[in-house]
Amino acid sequence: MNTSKVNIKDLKLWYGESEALHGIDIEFSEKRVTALIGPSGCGKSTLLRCLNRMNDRIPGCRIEGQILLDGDDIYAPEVDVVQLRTHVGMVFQKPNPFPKSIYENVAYAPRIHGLAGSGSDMDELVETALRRASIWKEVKDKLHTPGTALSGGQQQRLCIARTIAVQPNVILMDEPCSALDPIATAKIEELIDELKREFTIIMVTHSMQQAARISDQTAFFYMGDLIEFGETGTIFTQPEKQQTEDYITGRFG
């Protein structure tokens, strides 16, 4: 039986008069990987941006309904956002490495919520959190120099080692591969695989392929609405709705 980690209820999401989510009902397995899919503009990665309070940040973005990580209520007045986003983590699209060593983008966050003291404490953490991410064999020995200095797909895994180094329960991904070549892309895919022993991870994806490959869950997601959800061999070769169908198998989208 998959415990649910993350429930979302009647979630409706306005950019000043434009709606942009329809009464979202969707629950999130623990330690399993969901794949959001569907057109762009469809709403996917406005979700997948509630779900760590990230659409705060928007100008006359509001929403309505409930958000629950673990039947709290994200979106209570006396949650604390930045202690939020230590719990959900999220990976961009883009690599986007802090401007500092290798050590240091691992450093940052658990050194400012007090996770690890200075010294050999913090160095098991972020050789733990680089091994984790499979990327501890690459850059041992260049602990010190600039996490932008590692090539694209290096990068990635360098900022999902960061996000893992605060020991979330929930890692965001918005389209993780889309900025990387297939052999980078293929790490990335088998790093997810073992990550999901430890983590409920909800990504963002435009592959079918991709989807199909890694991910346990699939939603798809049209115009704001969310048309259909299930396990991932279901939803690739027994759809329930025509239009999942049709955007699978390419006929539009």
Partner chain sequence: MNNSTQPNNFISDEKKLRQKRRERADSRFHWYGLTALGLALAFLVFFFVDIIGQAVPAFYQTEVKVNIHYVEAAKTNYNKAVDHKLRRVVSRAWLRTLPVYLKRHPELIGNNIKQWVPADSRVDQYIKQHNGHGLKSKYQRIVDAMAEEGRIRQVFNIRFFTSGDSKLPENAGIFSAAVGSIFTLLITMLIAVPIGVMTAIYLEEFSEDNHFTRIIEVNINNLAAIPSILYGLLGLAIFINFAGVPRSSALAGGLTLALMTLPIIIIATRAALQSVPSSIREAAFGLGASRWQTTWHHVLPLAMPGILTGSIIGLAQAMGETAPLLIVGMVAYVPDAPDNILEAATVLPAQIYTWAGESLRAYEERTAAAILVLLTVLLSLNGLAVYLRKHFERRW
Second form
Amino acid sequence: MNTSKVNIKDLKLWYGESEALHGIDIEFSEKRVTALIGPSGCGKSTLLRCLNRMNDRIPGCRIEGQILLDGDDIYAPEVDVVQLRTHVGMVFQKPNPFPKSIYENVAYAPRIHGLAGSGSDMDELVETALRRASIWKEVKDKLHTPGTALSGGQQQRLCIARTIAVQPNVILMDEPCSALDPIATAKIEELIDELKREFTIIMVTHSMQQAARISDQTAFFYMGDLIEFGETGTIFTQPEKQQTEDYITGRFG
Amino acid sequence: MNNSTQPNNFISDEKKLRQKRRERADSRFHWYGLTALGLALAFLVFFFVDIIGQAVPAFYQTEVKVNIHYVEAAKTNYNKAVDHKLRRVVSRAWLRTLPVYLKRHPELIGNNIKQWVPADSRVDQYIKQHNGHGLKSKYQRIVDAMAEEGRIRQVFNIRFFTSGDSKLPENAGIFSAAVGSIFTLLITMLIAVPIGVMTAIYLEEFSEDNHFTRIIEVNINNLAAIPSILYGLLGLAIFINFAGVPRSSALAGGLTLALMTLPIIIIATRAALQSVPSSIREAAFGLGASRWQTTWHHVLPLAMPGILTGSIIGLAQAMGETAPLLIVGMVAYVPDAPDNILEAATVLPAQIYTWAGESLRAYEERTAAAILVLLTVLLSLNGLAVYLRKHFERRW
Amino acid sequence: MAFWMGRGKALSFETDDVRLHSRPGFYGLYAVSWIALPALAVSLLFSIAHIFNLFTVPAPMLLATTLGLGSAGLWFALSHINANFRARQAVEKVMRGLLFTAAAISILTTIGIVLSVVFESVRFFKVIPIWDFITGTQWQPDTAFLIGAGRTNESVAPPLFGSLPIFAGTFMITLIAMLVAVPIGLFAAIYMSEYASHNARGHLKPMLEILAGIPTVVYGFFAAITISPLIVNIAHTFGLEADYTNALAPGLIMGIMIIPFISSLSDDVIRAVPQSLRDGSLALGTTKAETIRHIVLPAALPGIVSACLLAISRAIGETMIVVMAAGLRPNLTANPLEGMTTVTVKIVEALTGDQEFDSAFTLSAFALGLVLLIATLILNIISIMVVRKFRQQYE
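Having looked at the form predicted on its own, could you now put up the form predicted in complex with its partner chain?
Full assembly next; the chain just shown is listed first.
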């Protein structure tokens, strides 16, 4: 049995007056890939952004319920959001490298967190992160060129390298491949498969094929409710709910 | 729950110090921003309190109750109308009007009337307890005695709004400057608004993207950044020395300000035209409307609020401008309001400048009062512009 | 009237089987433009002739010519109008021409400014060598009128037009202004764009912009009457001597005046930095301040730099504050408590009061104006280029 990493209990979320999540209960297992699927506006991205409290930045957004990371409530008043985010990293839909050099993109956060000094320690840390994001070979000769000059797929892997350089436990991915072409997508998927040895990965995806290919578990959301959650194989072959069946077979929406 | 390696709340001990430091830096940064804003706004408050505090006394004029001798001799020498020791207490500006008044009302001759008349500016300043009032101690005693007898009062200073500039502060007002400002602004408006709007329409709706258009665009940006005083040099060299427009006239000032306001209006109008979505133009073209019909019937009406707002802001700026007008000579001493645009005129800001340079203390409060009037007009104009923008704003 | 005549004539052609080429109104406009344009052109020609003193036409004759040309135009226009005439195209052409003329006026203005400044400057540099003007440290123009009046400089001390102390004063006051405006403006912008709620920002920005809307003559009065004595008193308590025309007072007030130039422009560019960069940085566990300092500000830097350049050009060209609060005496010093003078003060001094256009003193105003023009143009062009780079990066 897998150990539980993130445990969500009866999570409700409002944007101003409208309720976007109606009481979600779900457990994400450690060192596995969980895919969140569902039609647009079903609340899957919203849920993901709750996990490292990126929703705090949206005015009028409030939540009820609990999100436990390793048993601790991340919405407890004494929790420091900044520290939380070093434990729960995030990769965004559109690659967003900083307008700095490739090296600086990766070194930025470790330097702020004091994870390495500036000399060879940092070089090593940067190299490791880039290697683990399997982009080292492509960029090792141009570490000091702008990160924004890379191709889309490379940029996204650079963003992943940037995230793992902070050594989080959980990585959230918000449709990481939706802005990429099929070849770049394949590379990222390969990378995710590698990364799940060390990290708990929770990803939102629009593509059911992608969920079926790389996730261990899949959660199907609809209209702010969690409809079904289980092993990916089960969800895609014998879903329990009719709604899930309709969605994955394309008879829907 | 399983064995958590993290201490409570995700704070590991060895990081605590570093984290504390980062938190402090974070809140410090927040405070810098707040302080900066606070400073700027505090200045604004200080500024307005100071100006209003200085201006308010100017709206009151001291009057004294004295015996006026309506004698024959006063027709030629107005000083004869008051007791010798009170000659410095009563306003000379008022005394000077006596001979004319007596000629018109001969029946008054021989009377001795106790009446309220305006006080001399030094007395006025002394009563208002301003430093540097300049009243000699001899007269101070007289005035103190009069005050005890209740022969001194303060009334609303209507003259400030009805008379022109004067060398006697108690008689100095903003009327001629206000008329000059209106003349000048009218000329500015009549020239700058049509030309500015037409230029913007040409650039946005008619021109192709060629070399000439781009030169005009860069040029307009540059014009907007050129210091206003250089427009004064232009006005002096071209309008006055070359074209022979009379110096100090509202025409010279208005033309100069019009050129200065032009880029502001062009830029605002272009922004207004740009905000009209191109789908509207395409719809009109699609129905077979010509370029001119499209612009005139569809685009301009939609851009109108923006054009209006931009024009008001540009004119407000022109109204507060002084530097180029100094150069074209609009700081002349103008006691009477000009009748036409070729006569010597002055404008409110120039009047403020002239009064600020006067040494008599009584001018200081009048300067502040003129400033208050000017600021009130300008802020209302800008407020109107903001209101128009809010009221007619359309979201596409 | 012509409008209705043209329209009427056009309408008379319209029958059941003949359709007009253009809307009837266009025929009217066509007739109007044939009246107005020749008449206007003639009046303009005559007034130009009048200005150049070539010849002056008596008013009745002017009126007669104008009317005559107008009616000739009308007759011509009416004779043209028939069902097939393309009035719309003709009118569009006229309108386009008019708009083009309006657009050309902005060009003429620039040419006017450049010419008026350059011409008189050239006359000035004929008398005073340009090198002396740029590098001289003494500005003593008092005797210039004597030379203008025909006296040679045997018995008269030569006038000196060394502009260095004047530039130094401009530089000093601008520097003080920027020291006030950049930190306050920048931090205010950061607060408005990153910390303040949308609503608060909507109130704060217009309030700050009031500062830019206050006429400079008012600031000048405020600096001279309120701030200068304040500075003298404060300096006195520290045992320092300060002139009433010290450079600090106009500098401080000018700084406050240009806060909104920096804050509004910086606020715009900071907000133009994509939200995804902030999210990316915050997701790495950085604080808000770290995100702003390391990610947002560097990304917005070109825009901020360009805002500062515009503010500098505004400060060096500012006139009224320094005319009223700064000194008249050119003074080469590094002490902001002493009186200093600026380029704009000297321009005003030379051009108010009686002017002798032969005097090098009067002409010096144009030479100083030329320097001012060149400086602001360079600053402005650099800032436009920097902003364009910034836009390319994110659009």
